[in-house]
Every structure is written in C-alpha cells, then in structure tokens.
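Below, in structure tokens: the form predicted alone, a single chain.
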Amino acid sequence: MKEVRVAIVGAGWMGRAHATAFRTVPMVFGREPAMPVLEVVADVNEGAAKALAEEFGFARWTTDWRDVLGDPRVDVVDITTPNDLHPPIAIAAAEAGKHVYCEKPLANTAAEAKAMTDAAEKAGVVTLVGFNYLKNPGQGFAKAIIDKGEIGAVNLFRGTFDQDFMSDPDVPFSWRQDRKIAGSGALGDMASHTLSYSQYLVGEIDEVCGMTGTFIKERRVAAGGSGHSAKATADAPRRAVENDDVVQFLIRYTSGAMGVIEASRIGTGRKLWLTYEIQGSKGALFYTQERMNEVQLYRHTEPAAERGYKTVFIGPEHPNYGAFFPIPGIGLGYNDQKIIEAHDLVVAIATGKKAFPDFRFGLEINRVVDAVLKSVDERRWVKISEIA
C-alpha cells in the first residue's frame, strides 16, 4: 500500500483540524490510492507540539519546522501557522522536493504568493490551498449547474462573509489584528473565502473598487492563548488594531458580469454568514454556509405560476457526499469539508495529478486582495492587471 507521510507545521486549532482530517480520510474514502500517515508535527510551543503528537499518534514532534525539510520520511508539508510564516515554510518545502498544503490566505501579499507559486511550480510539487468551503459537495453541484448553462449567462455575483466573533470589544488583541503577521483583517481572513467562490463559480475579475473600516480601534493584549483562543485580563494594556474589521468592494468581471463582496468580523447576529447569490439570464443560485447542506436553485424557465427558489438537499448524487452517507439530507459538517480536502491532496500526490485549489488559484485571490487594498489607499477603481 502506498503511503503519503505528512508533516504538520502548527499545532493550534487549525493544525488539529488538519490532523483530524488526515486520520479520518481512510475511514471515509478507504486506503486507496494511498494511505495518509501522520509523521511529524512542528510547533515553536513544545507543549503544544508534544500534546498534538501524542493525541493523534504522530511518530514524533519537533519545535523547529526546518527539521522536516530534509527528512526522507516526509512527503508533504502541511502549513497551519499564522500567515506571515506561509511563504518561508512553503518555499523551503518546495525547494526540498516536498508537496505543500497551505492554509489560506496563501500569503499576505501577491508578491509573496507569486514567490511561493514559482517555487512550487519550478519544483514540480503538488500544492493545495485550504479554501475548504469549496469542498462542500454543494459547490460542485453549483459549478455544474453554471457550466451547463442552466442559469444562463451570469450577470451578478453578490457575496458575503460576516461573523460576530470579534464584535465584543473585550475580545483581546491577537495576531489576526497585527498587520505584519496577518496582513489585512476581514479582507484577507474572511473575504478571501468569498473570493474563492467568486473565482471558482464566476471566473476572473478585471477590476475592483473598495473601502474598509476599523470600528474597534484598540483591544486588550492577550495574556495567554493565540488567535481565537486568546485571553486577556481586565487590566491588560491595550494595543491599536492594525487592520480592517469590515470591507466592501465592487467587482467587474472579465466576462462583463458585475459583483459585490462584503465581509465583517464584527457582524452582529451572523455566525458563519458566508454566502453567495449568483444571478443569470435564466435563473439563479443562493448558498449560505449557515445551512451548508442546502443550495437554493431558481430556474426562470419554469412555468410562471411555479417560479421561485427551491431547496436542493446535498446528497450522494453530488461530489464526494456518497463517501459519507448513502442518502441525502443527513448533512455534512465543517470537518467533513477538511476530510474531502485532505483526501483530494492524497489522491493528487498518489496519482501525480494537480490538486485543486492550487497555489496559482490562491495567487489570483491574493492579487484581488492587493487590488482592493490599493483601491482603498488611492480611492479609485483598480485593475487586477496593475498587481504584478
């Protein structure tokens, strides 16, 4: 049996999600064409690395990610660190001949993403970016509907990603509000997911015009934890928030379609309001991650007395769902999307094919993010071609 041996760099919440996915792949999809094996976990926090290794059965752990580069027992380097570490780890891994799986956003700038893409393509390694929401079987269904022309020529994309996890001003400062580490805020962290839908389902963007806002100007400095798990005491010093809480931008696609994307990490009332509405000349699609096992489909070609959105429940007729359940409507969850993502990577490595979405896909999203930031700074429409 062929094995794909995995090194996970980053032992936080996302590292745990990836480890769970790899461990579950053979239980859902079987052991062919290859079996993922958790080989090593790396994290600067010795306790976190050791704990994850012991809990998930990694062969070993280390506090230095460079240890995995020359290790012949490692086939793929899986990066779940904060954003600023994505480029050096990914480039070094590719140059060492390792396949690379990297969480989104690919990088904090398009220039960094380009360097990562160039290194991987030069090395001929498989790459995958963690836009896991694309792995929902409903997105494959929506893509097929659009590609078959069932909703006609697309003329409008309307997308959102609102969450209220940062709406409480007492939630402490974390690396996600540090521009040097995280880059942009709601734009890169959240709207990049909406952009992945846009890019996958509608296509290439020609130009954008955006605005951003930071409404909670300062937060207490965390005394412990990191990211979403950060904690701060009531008397902790405060630090200025360095990136955006809210972003909105208009879109013109190369196809002639129009669009708008909005994202907020202080979006009160919304838990995972990651949505899109795609309108075409013959129909429309609507989806929200808060009801991730449903896609709303409207066909304007139906009799006038019967027109309206209908609910399509995700089932075994849609990509990858059948590996989990034999009947529709039971429902997948967040981790199931990660399992599909990990499976797709293992299959690509085992068969010598490309994985999707790869670094080049992630690079194009980084170019759009940079264009939005340039638009905000210069208060004008910016063409994506302006971003090298």
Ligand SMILES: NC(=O)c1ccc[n+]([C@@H]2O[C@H](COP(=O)([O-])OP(=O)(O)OC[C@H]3O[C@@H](n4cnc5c(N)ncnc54)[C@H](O)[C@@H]3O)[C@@H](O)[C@H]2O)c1
The other form holds:
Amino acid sequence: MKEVRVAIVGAGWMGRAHATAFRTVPMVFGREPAMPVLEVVADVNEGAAKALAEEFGFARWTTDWRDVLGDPRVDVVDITTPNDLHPPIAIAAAEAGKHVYCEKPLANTAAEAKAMTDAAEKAGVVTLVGFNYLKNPGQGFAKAIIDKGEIGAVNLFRGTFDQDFMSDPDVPFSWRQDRKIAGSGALGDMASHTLSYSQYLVGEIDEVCGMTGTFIKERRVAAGGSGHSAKATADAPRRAVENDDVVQFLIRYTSGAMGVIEASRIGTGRKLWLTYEIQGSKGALFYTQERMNEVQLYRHTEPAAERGYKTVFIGPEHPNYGAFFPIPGIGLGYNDQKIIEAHDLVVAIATGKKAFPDFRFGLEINRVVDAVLKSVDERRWVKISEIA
Ligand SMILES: NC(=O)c1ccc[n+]([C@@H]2O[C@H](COP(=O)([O-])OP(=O)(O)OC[C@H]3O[C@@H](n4cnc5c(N)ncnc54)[C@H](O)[C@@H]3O)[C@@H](O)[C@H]2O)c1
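Could you please show the structure of the form predicted together with the ligand, as a counterpart to the form predicted alone just displayed?
Let's see the whole complex now, leading with the same chain.
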C-alpha cells in the first residue's frame, strides 16, 4: 500500500487539527490511494512537539524544522507555524523535493507568496493552502449552482468574517497582533478566508478600495501559551497592537460584478460570522459558517407568489459528504473540512495530480491583501495589477 509520510511543523492549534485530519482520513475515506503516516512533528517548543508526537503517535519529534528537509522518510512538509515562517519553510521544503501543505495566509506579502509559488512550481511538487472553508460540501454545491447559470450573471458579492475573540481588551497580545509575524490583522488572518470564497465562487478581482481600524490600541504581553492560548498576568506590561482589528473594502471584479468584504476580530456578538451573499440576475445564494450545514438558495425564476430563500442541507449529493454519512442533515463540523482537505492532498500526491487550492490560488489572495493595504495607505482605489 502506498504511503504519504507527513512532517508537521508547528504543534499549536492547527498542528493538532492537521494531525487529527491525517489520522482520520483512512477511517472516513479508506486506505486508497494512499495511507497518510504521521512521521515527524517539529516545534521550537519542545513540550508541544513531544506532546503532539506522543498523543497522535508520530514516529519522531524535533525542535528544529530543518531536520525534516533532508529526511528521506518525509514526503510532505505541513506548515502550521505563525505566518512569517511559511515562506522560509515552504521554499526550503520545495527545494528539498518535498510536497508542501501550508496554512493560510500563504504569506504576509505577495512578494513572499510569489517566491513560494515559484519555488514549488520549479520543483514540481504538490502544494495546498489551508483555506479549509472551501472544503465544506456546501461550497462545491454553491459553485455548481453558479457554474450551471442557475443564479444568472453574478452582480454582487457581499462577504464578511466577524469574530469576537479579541473584543475583550484583557485578551493578551499574541503573534496575531505582531506585524512582523502576522502581517495584517483581520485582513490577512480572517478576510483572506472570505477572499477564498470570492475567488472560488465569483472570480478574479480587478481593483479594491479599503479602510482599516485598530480599536484596542494595546494589550497585555503574554507570559505563556501561543496564539489563541496566550496567557498574561493582570500586572503584565502592555504592548501596542500593530495591525488592524477591523477591515472593510470595496471590490470591482474583472467580470464587472461589484463586491464588499468586511472582517473584524472584535466583532462583538459574532462567533464565526464568515458569510457571503451572492446576488445574480436570476437568483442568489447566502451562506454563514455559523450554520455550516446549510446553504440558502433563492431562485427568482420561481412563480412570484412562491419566491423566497430555501434552506438546502448539505448531504450525500454534495462533494465528499457521502464519505462521512449516507443521509443529509446529520451535519459536519470544522475538523471534517480539514479531513477533506488532508484527503485531497493525499490523493493529489498519490496520483500525481494538482491539489486545490494550490499556492497560485493563495498568491492571488495575497495580491488582493497587498492591494487593500496599499489602498489604505494611499487612500485610493488600487488595481490588483499594481501588485507584482
Ligand atoms: N485554516 C484555518 O482555519 C486556521 C485557523 C487557525 C490558524 N490558522 C493558521 O495556522 C497557522 C498557525 O496558527 P495557530 O493558531 O495554530 O497558532 P498557534 O500559536 O496555536 O501554534 C503555532 C505553533 O508554531 C510553533 N512555532 C513557532 N515558531 C516555530 C518554529 N520556528 N519552528 C517550529 N514551530 C514553531 C509554536 O511554538 C506553536 O506551537 C497560522 O498561519 C494561522 O493563520 C488557520
């Protein structure tokens, strides 16, 4: 039986989610065309690396990600570190001939994302970026509806990603507020997911015009934990927040369609308000990740007296759902999207095909993020073509 041997770099929240996904792939999708094998985990935090290795049964662990590059027992390097480490690890991994699975955003700048894409394409390795919300069977359904012309020509995309995990000013400073590590804030961390819907479902963006705001100016410095698990004492010194809590931007698509995206990490009341409404000439779609097992579909072609949004529950008729359950309505969860994502990667590697969304897809999102930042700096509309 073929194997795809995985090195995970970064044993935090996403490292754990990816390990869970790889372990579960054969139980949901079977052992063909290849079995994922948890080979090695790398984390600068020795305790985190050791704990993940022991809990999930990795063969080895290390505190230096460079150890995995020359390891002939590794087929794919899976990057789940904070954002600034994605480029050096991905480029080194591709140059070492390893396939690369990288968390989003692909990089903090389009230039870095371009260097990663070039390195991976030159090496001919499979790449996949962790825009896992695209893996919800509901998104495959929405795409098919649009592609079949059922909602007609798309006029408007309205997308959001609001969460209130940083609404409390007592939540400590973490790497997500450090511009050098995270790049932008709500824009790169959250709106990049909304952009993945926009790019998948509506298409190429021509120009953007944005604004950003930072409402909680400083936060207590954490003494331990990483990312969302950071912990600070009440008397800890404070540090200035270096990126956006909130972003809003207008979009003009190449097709002529219009759009708007808003994201907030201090979006009080919203937990995973990752949404889109897509309005077309013949119908519309609405989706929110807070109700991830439902897609709302509206057909303007129905008799006038019967028109209205209807709820489509995801089910075995939609991509990949059937691997989990034989009937609709049971419901998938966040980790199931990661299981589908990990399976897609394993299949691509085992069959020598491309995975989706690949680095080039991630690069296009980085170009839009850079264009929004340029627009904010220069207080004007910016064409995506201005970003190399
Ligand atoms: N796709 C999604 O839904 C989703 C959700 C959360 C995070 N993410 C992305 O995943 C990545 C990680 O986020 P997280 O929330 O898991 O972060 P985290 O802070 O929980 O974990 C990051 C881990 O990386 C480790 N690390 C730091 N420097 C390292 C180095 N030099 N070598 C090896 N390990 C190192 C840290 O010790 C930590 O264990 C980010 O890029 C983030 O944007 C994606």
